[in-house]
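Next up is one chain by itself, shown in structure tokens, the form predicted on its own.
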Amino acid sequence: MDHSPLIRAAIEARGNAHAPYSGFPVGAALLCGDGSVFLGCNVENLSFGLTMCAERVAIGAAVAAGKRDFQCLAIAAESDEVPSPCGACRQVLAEFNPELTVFSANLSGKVERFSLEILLPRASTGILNRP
């Protein structure tokens, strides 16, 4: 799979971020099974716990459009290393596809590919998954 268009879309979405507190704008592009792509960017809030990560904004847009078949996610930010989804985003992504492929890119062109299974092992194990 050529991940370049998805990464470019994440970089473009990053430009819409509202990140006045961290100064760390992030963009996300979520590819669905039918080929549709949903964008997200982080939306910060003075009450930092209310901040929405780019990944979850993209997921919300996809779900609002009736999509659930998530195949791949690209995220992009300006950093020395590639960014990584936070734990909350990992868990929300696993709700839909625990085997999701994640491409993380920085603006210098470094890209790394991750499996959500590696980023969040045993995602479905918990209080709702008991005998």
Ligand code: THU
The other form holds:
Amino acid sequence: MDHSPLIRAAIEARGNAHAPYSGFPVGAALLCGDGSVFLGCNVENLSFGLTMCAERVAIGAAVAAGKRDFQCLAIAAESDEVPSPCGACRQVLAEFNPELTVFSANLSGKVERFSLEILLPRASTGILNRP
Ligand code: THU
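Moving from the form predicted on its own, what structure would you give for the form predicted in complex with tetrahydrodeoxyuridine?
Then the entire complex follows, led off by the chain already shown.
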């Protein structure tokens, strides 16, 4: 699969980020099984803890539209290394697809591919002790 369109979508979504406190805009694009794509960007708040990460905004948009069959996620930020989803986002992504493929890109063209299984092993066993 050519992941470049999804990465381009994440870069475009990054342009809508509300990140006045960190100065670190992030974009996300979530590809669903039917080919639809949902976008997210980080939405920060003066009460810092209320900040929503780009990944979770994209998931919320998809779920609100009735989509849960997530195939692949792209995230993009301007950083030397590619960005990496925070622990909370990893857990929320795992709720829907623990084997999700994640493409992380910076704006210099560096892209890394991860499996969510690597980013968050044993995602469900810690909470409900599911097998
Ligand atoms: N952030 C994301 O939106 N996604 C990530 O994968 C990493 C971090 C946001 C949260 C906060 O608004 C800013 O980036 C700095 O951490």
